[in-house]
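Take a look at this single chain, the form predicted alone, given in structure tokens.
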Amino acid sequence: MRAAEMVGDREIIAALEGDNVYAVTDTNVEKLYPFVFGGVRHFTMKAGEANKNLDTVANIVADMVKRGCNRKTTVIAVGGGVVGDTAGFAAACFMRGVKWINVPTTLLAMVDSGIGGKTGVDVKGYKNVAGAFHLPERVLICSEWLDTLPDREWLCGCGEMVKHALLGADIFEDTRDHLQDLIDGDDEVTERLIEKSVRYKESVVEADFKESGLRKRLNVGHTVGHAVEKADIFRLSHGEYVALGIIAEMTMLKERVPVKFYEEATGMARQVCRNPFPKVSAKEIADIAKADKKNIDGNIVIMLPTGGGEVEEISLTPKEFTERLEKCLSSL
């Protein structure tokens, strides 16, 4: 796996001007950077999670055929996580797989979804249940593109960076001590913490590409987070739901977490998600969580950070999951 490259605009434009390339972007990015796509074969999907689906993949593949793409075509995804996931999956499907390059344009995609080769789309509201492991040839990260990022999407990325901090003992203190600087967009802090977060994610992926062991830890906050995201109809950003998931899961299993670490971790999560926990019942969350692909033998699995970079895999029956969540909902 090649390491992500920290680059400037010129390197991205040079990649797009290469021979036999096909770009995928969304309406937001094309509006902000129209000059990037001039003369480049490209498909513009509608922005938003609702468009990360099999219909969009089919439209991309059909357009590639119409525009003369072949097995030597390189797909270049230019956008946030939705674009990367969708375009990467289309690249994995087109003629049984072609090369692709990921150019993440959001903080979330730069530090998390853009790294690791997990591609896929949602089906009937269930996140990422259709997909493939398909590593990009290159990941090009240009922090200058973050200047146009809306505040909500900035916090979204901060949520995933908090998650990485809870998993990586060597980046925990730096993130905890400078989290407000990151939220405020301090350039030096942002560059440093992006680099640390990217390298942490890469190290985990390299050790466990197919998510059979170590990589499971990256699902911290995602069991409850994904379920609430679906139940709440994607009203908030993904990173905010992850932050809410971290708070909920650690509170559900509070007796297993050292008090000081619990307070620090949930405090960091609350910093990046200023919204209250959605008014969704514990039963509704549990019913959705039952379909999570991480589950084992009918039980709902939670990856629980316990401090010092340690993570415990907890398996709960749907009944116990619901009861534990019900008890703590009012405090979330």
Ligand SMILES: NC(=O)c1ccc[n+]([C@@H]2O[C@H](COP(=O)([O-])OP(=O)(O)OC[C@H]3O[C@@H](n4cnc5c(N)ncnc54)[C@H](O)[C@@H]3O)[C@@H](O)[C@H]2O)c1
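Switching conditions: you have the form predicted alone, so give me the form predicted together with the named molecule.
Chain only, nothing else included.
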């Protein structure tokens, strides 16, 4: 896997001006950066998760045929995770697979969804159920594009960056000490922490490309986070739910985590999500978590960071999960 490159605008424009390229972006990104797409053969999908589906993939593939794309075409995705997942999957399907380049433009896409070659779309409301592992040739990250990112999307990326920091021993301290600068959008800190977060995710993907073991650790905060996100009907950004999930999961299993690390980790998550824990019952969270495709034998799995880059995989029966969560819910 080729490492993601931290670049400026010029490298992105140069890639888009390459031979036989076909770009995919979304309506928001095109409106904000129209000069990037001038003269470039491209498809603009409607922004938003609701459009990450097979219809959009079909429209991209048909447009590629119409506009003379062939086996040598390189697809360039310019956008957030929705564009990257959809365009990457279209590239995996078109003529049984063509090359693609990913240009992530949200913080989440830069540090998370853009790294690792997982592409795919939602089908009839089921998230990410049709997809392919298809590594991009290059990932070009230009943090200047983040200047236009709304606050909600900024916090979304910060949540995943805190997760990476809890997992990567060598990025923990820098992220802990400069998290507020990151949240406030300090350019220098942002650029540095993005690169560290990217390198961490790359190291995990490199060791476990097809998600058979190590990559599972990236689910920290997501067992409770995903369930609350659903139950709370996506009121906050995904990353904020991940932050709330980190707090809840670590509190549920507090006796297994060194006190200092618990305080630091939950403190960092609180910096990202200042909202109170949504009014959702432990039973409701457990019911949603139970249905997660990653669970084995009907148990609910939590990936628990314990400091120094260590992670424990904890399997709880739905009853144990509900009881533990119920006990700590009022303190979250």
